[in-house]
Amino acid sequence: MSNLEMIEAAAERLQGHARWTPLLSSPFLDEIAGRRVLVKAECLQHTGSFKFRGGWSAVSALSAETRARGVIAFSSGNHAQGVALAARQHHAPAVIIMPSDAPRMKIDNTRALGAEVVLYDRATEDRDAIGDRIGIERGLTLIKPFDEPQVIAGQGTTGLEIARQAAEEGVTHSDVLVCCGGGGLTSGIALALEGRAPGLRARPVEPQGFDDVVRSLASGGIERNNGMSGSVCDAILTPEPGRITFPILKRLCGPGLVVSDDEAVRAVALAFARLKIVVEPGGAVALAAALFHADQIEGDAVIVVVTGGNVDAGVFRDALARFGG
């Protein structure tokens, strides 16, 4: 099991590796939201997402002999191209399975970065089945995108510099809103701050239909969502939480929160017009849980974690013609 221990281990490896991402704050963002808000920008990391972190942890974690060997991966793209560079990094082979149906960009940068990409039908193919297939004949190991300590640590990480940077802004008490897939970055968040921000509460965030984590938040077991496709945040589709991380988010986090495919989007033109960022809307719903449902959070300020901005050129312009920031 992932702990502050892990955690911390996990930032030294990443030092020089990895970016220190800045808050960013917006008085637009704040008058709509009606108090505080500021925003962790994780779309500014290397391969434009959080999951580098993790991908950077759990690669870095192996044995030199394992590493050599190789890795395998299977995501939408935003953890297949953090384990991706973090395997070039290393020297080591990288195979990363993918739903054919993933943006085109996250499909292509992930072979730009040395991967071979494995594409399934996400609708009618187990990605699990098709990754411990694949590492047992070829003797790689399997760096799973959320269920795996080491991935957790380092997601992690970008708990413990929110820790530093709420403090330095003299935040000492907030909703921490986390954009939740499997669980991963909130889980890692939720344990980094339970041991440095303890004011600091991480809760998850998820597209409305794909609301997993939030209902099993809610009714204190895990459920599954019933489909795997149908929502512009492809990057946080997962069929349930993880059987590592849910114990975590059900010990640390808050109540979850659930947005539209619309809030979503225009949580994306709101970025990019009031921030200067560019954001996917599976990263942006966080932010769209702090400026829409302002009525469900507490507190004068709530910080946001934009996880990643591996946005498809068309899924950017469509944002800003129909929002416009």
Second form
There are 2 protein chains.
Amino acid sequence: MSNLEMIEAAAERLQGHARWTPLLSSPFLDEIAGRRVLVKAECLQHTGSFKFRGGWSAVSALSAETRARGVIAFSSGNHAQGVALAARQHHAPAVIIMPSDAPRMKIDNTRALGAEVVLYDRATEDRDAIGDRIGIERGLTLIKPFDEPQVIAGQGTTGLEIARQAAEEGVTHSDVLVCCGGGGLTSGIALALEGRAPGLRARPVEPQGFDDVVRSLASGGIERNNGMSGSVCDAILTPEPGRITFPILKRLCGPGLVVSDDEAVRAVALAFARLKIVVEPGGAVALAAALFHADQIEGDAVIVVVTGGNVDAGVFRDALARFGG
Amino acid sequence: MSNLEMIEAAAERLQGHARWTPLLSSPFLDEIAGRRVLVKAECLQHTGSFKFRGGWSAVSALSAETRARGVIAFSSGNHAQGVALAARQHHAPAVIIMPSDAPRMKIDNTRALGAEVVLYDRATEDRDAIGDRIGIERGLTLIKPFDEPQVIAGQGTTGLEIARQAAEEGVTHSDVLVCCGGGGLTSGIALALEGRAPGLRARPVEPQGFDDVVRSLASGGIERNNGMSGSVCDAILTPEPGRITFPILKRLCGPGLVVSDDEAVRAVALAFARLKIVVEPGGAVALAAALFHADQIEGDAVIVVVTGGNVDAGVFRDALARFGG
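Form predicted alone already given; the form predicted together with a further copy of the same chain follows:
Now the complete complex, all chains and molecules, led by this one.
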């Protein structure tokens, strides 16, 4: 079980390796939202998303012997790159199992970061069977994307930084909106805030049609999504909340929020114009909630976690063409 | 004359107002450059460029009585916004004289930041005469864009941050490449490095055809550009080095570098893909020099100042279409 002590220990291991990302703002965004909007820019993290924190935390927590045998992960994108770079920096081999239809850029980046990428066909092949075979054969350790205590602890270091940065900005009571897939980042942040900034409350944000966490929080039990594709927010499409993350979310989070794909893409364009950061649609849903669902938020300020920036140039150009003015 | 003490005093005034911008990096950029590339991301500064530092420094250095009468500035873009926001935060009126053909977004932003924008026709009207008339009538203080000691001191605070961040990265000897217009930022950084990190050496970077500072450093005397338009690097097109900045540049800087417009635009696309930041072409020339003119640089690492991100969506989309993969 992840707790504040594990997060603090992860922060020590990440010291000098993960980036302390800035808390950005713009008077133009404040005006749209009707309150101060403070944006934790995790797109500026190494590998372009917060996933590097969890990857580094998990890899660095292994014994030297276990680590030397190597790690394995399943991912179509950000977790892949985070684990690949963390493993390379630890001189550990990494095998990443990726669907053959993952974005080309993400496959290329993962390879360029030194990982061995094994592609599989989503329609005809069994991902887990491939992973089991390779992992057992070589004695690799599986690094799960969110339902893994050391991964949650690593993502939770984002929350330690938010607690300190919010205090510096004079914000002691506010919602902290977090783009949510399986809940690793959201639960890690929620645990960190519970210990370090109890006036700040984490709230997950999801895209329409993939609001499993939001519905699960509302019903009190684990709810599933119907599909796994059909949103531009590819980074945060997960079938259901994690078995480890959900109890934490249930205990600590405020109600979730849901935004449309169009709202996410508009937030991408506004982050370009007003914050000068590159955000992928799935990493922009929390900002979209702050800007376009202000009536569901309370207080003079809101904190938003922008979680990733690994967006294809074509998707980004389309976002600017539609909403970039 | 600006010196280290003035820069340190400006840093104290800017404390809690200007943003301490991050030093970013990517293994992919290191590979292109053949050495470590550390990017000081001033596009993440308030108003999207380092100009806010100089604006705040100059406005905050005025006596309360002088400041209450207000300030005036000439600018087609970044300086306009920097002065406008600094003045608003000091509850001082600001008049900004802008050419009527300045980018619409920059005019709109400057107005939205509370300044009174006075437009003039470059072809038929005398900018200085308009400024003098309004300034004298209302008792406004002129904030020059670069040839002004308190502006140089404010820009120099970037250099104080670089000195500390470079030391944290273990970099004590390297070139610091700075996108250069009139030399306010470059001279401020050079002065800060002289005092705080003497192993780091500032070097100006300019676009082809607008390399007045580079040629002036080479000849030892002030050289002028032939024109004032015709480059995509609009933010850094100045006719000649400043009378205050040039002696500082001459005393402290290494040789300048020149990049093509195409190289600047390629650097914009690479900053998008690898650093997740939005950079305008004029703010990317130093990064372009680090990536594409590596043979003119010495050492295991190079520091690059990315100076601004106020780029039109259309220009950015074109950059990605050409070089964004």
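Numbering follows the first chain given and starts at 1. Computed from a predicted model, the values in this text were never measured in an experiment. Under this definition, the rigid core comprises the largest set of C-alpha atoms superposing within 1.5 Å between the forms.
Relative to the superposed rigid core, the position of the CA of residue 172 differs between these two forms by less than 2 Å. With the core superposed, residue 102 shows a C-alpha displacement of at least 2 Å between these two forms. After superposition on the rigid core, the Cα atom of residue 122 is displaced by 2 Å or more between these two forms.
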